[in-house]
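The chain that follows stands alone, in the form predicted alone, written as structure tokens.
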Amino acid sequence: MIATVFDTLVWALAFSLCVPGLGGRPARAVAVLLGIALAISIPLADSSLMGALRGLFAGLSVASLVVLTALFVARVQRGGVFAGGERVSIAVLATVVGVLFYPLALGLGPVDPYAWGYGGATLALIAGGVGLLAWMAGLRVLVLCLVLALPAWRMQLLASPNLWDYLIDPLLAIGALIALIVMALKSARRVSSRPEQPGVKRGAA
């Protein structure tokens, strides 16, 4: 029950970020969020959109909940949630972990990192170390991802007993990769649109 409600909230947050016109309108944003959560839960032909999403992506992580909530709040408040450069840091970390983790977890290598998440101390210590570095760097959202994921795993609040499933999921990894591509394109567009410096000609040696 908890896992179903959890996944419904995460997907509702993800879909609500695609809805325009929520900036500066908290009441409307909350109404849209609740409406989406209800819509994806409506039974359709012995299932629901939520059931199809869970079948496709399995369970979602605590990190996804934290990141999407931060994005939702930042959009409604028009900023003030992420520290400077934190969006890029989270996107890079999630992309790198996803690219390295999922192929190996699917058996495309000599090591199965997914096995590290079953109760051993190694992965928990690594996550704690990353959380400490994030705290020292002032990356508040990333710290919150780890601060909430570790105790949630210890209490087994979600369907999976594996720590990896509390730290990352395919939605987060794919979303992070897309975000990096979009940020890179925007950065390239800003550079190309800058006016030329006085006295400097294009093509000058």
The other form holds:
Amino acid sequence: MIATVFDTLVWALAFSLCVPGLGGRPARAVAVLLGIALAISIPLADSSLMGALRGLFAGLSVASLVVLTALFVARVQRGGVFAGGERVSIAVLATVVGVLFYPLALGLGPVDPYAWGYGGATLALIAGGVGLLAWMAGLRVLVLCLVLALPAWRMQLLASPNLWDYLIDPLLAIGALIALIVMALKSARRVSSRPEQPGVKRGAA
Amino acid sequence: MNFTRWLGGGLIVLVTAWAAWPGMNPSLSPTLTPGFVPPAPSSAGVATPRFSSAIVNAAEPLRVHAASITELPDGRLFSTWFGGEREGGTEVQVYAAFRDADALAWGPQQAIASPAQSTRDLGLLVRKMGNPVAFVTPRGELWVIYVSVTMGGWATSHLNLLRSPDLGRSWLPATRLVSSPFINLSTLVKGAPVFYDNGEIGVPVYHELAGKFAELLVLSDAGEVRRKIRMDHGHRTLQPVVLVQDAQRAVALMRDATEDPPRAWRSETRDGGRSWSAPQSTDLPNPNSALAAVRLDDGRLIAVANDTEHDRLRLSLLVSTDEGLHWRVIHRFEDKQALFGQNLDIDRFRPVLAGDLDALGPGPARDAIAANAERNLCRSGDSCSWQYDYPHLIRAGNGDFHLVYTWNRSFVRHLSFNHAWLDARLRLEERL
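Coords for the form predicted in complex with the partner chain, given the form predicted alone:
Whole complex next, starting from this chain.
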């Protein structure tokens, strides 16, 4: 039950981010969020859109919930949620972890990092340690991604017993990679469209 | 500001310590692996060789596959398989049937899992059914772990658990077993479970997405996933069968996924399944097909397998005296190997098929069996070929062996033999 509500909220947040015109309109944003949550839960044949999404993509992570919530709130408030550079930090971390973790967990080599997530202390300590570093660096959303996953895992709130499934999911990793690419392209475009300063010649040594 | 910073940091440390505490305390850790429960010595049974055959399923649906069998505490047998118009079809369901302790014929089949029921129970869309494996847990519940697919082929499978506290009279709603980090995709089941001395259950499973390798999924006696232990990596092993020797030692035999060379694989553990040796090739030919095995009281292993390099035209009983490295054939249950490479036309196929029907034992009417076999084995009426595969072998408490396998894609055949019958084959093989 908790896992179903959790997944519904995550997907509703994801779909809400695609709806235009929510900036500065918190009441409308919440209404849209709830409307989408209801719409994807409407029974269709033997299942629902939510059932199809859960069947196709399984459960999503606590980190996905935190990131999507932060993006949603930032969109509604028009900023003020992520610290400077935090979006890039989260995207880099999720991409790097995803690129390293999934191939190994799918059998690329003899080491199975997924096995570390079943109850040993190491992965939890690493997640908490990274969370502590993020806290010191002022990256509050990243802290929530990591630190909320730990009690959720300890209490086994979602369907999976494995800590990895609370920390990351393939959609988060892929989304992070796409976000990095988009941010890099935007950054490159900004640099190339910046007007030349008077008296400075491009390419001058 | 500093106070807030220290308070936040302290909170993170506290939450982390609380979450990690069971892992730091061995007595609380779910990863602490206990020892295996070795198979109990079977009773001697009768001295007269006994061998029987029966068909487990009805003539409908047309096509069946992947049967498993287990003995219930009251001596009855329970078998489960999947069936439909075609493998991977959305109409495929998981069926089951019982056989009374002293009966030869099986009772009526019933559907115990379907895409619609699974969708309802799990709260997520399920479209296809796959391999079911049945067993009785140490707590005396009858469990069926079965494969399902939402979209795609078998490489995108999930595992589900059906539990029956009253040995098959009723079933609790199915639950999903989360066993893979990548959208929980691609864990399948085939072999019989092993049991641990703390009540945990080790289910031999395998992974098919990107790589192909054997794993051991450990469940609590309440059906929660405790951990998963990889037995291999890469692209070579499927469908492990785990044969326990004692609390720490076991051998796993595995289907070959490489076909280069086509030989079954073996691996072993000496630490209660926490780690497994790198698989080594055996001398048992394996045409990328499932095998089944059990350990005898004297330590020898017997296996049922397609001991061919291509096709599944032969199903043999084999014995190994060196923990699965080398195998000798002691009996052929099915053998159409002489017809390898020959696709018979229907007129040549029918008499050969008719010759097989008498040996099948109780089950559907002879005409129905022939009709289903013909529809499943003959393409366009001018190209027919046999197939015997997916064996599942157990040893019952009275010492009898029970084997089920897919007979020509059409029926689940159940063969039962006692130790006297097996001994006769073993003695014959030793004299050769």
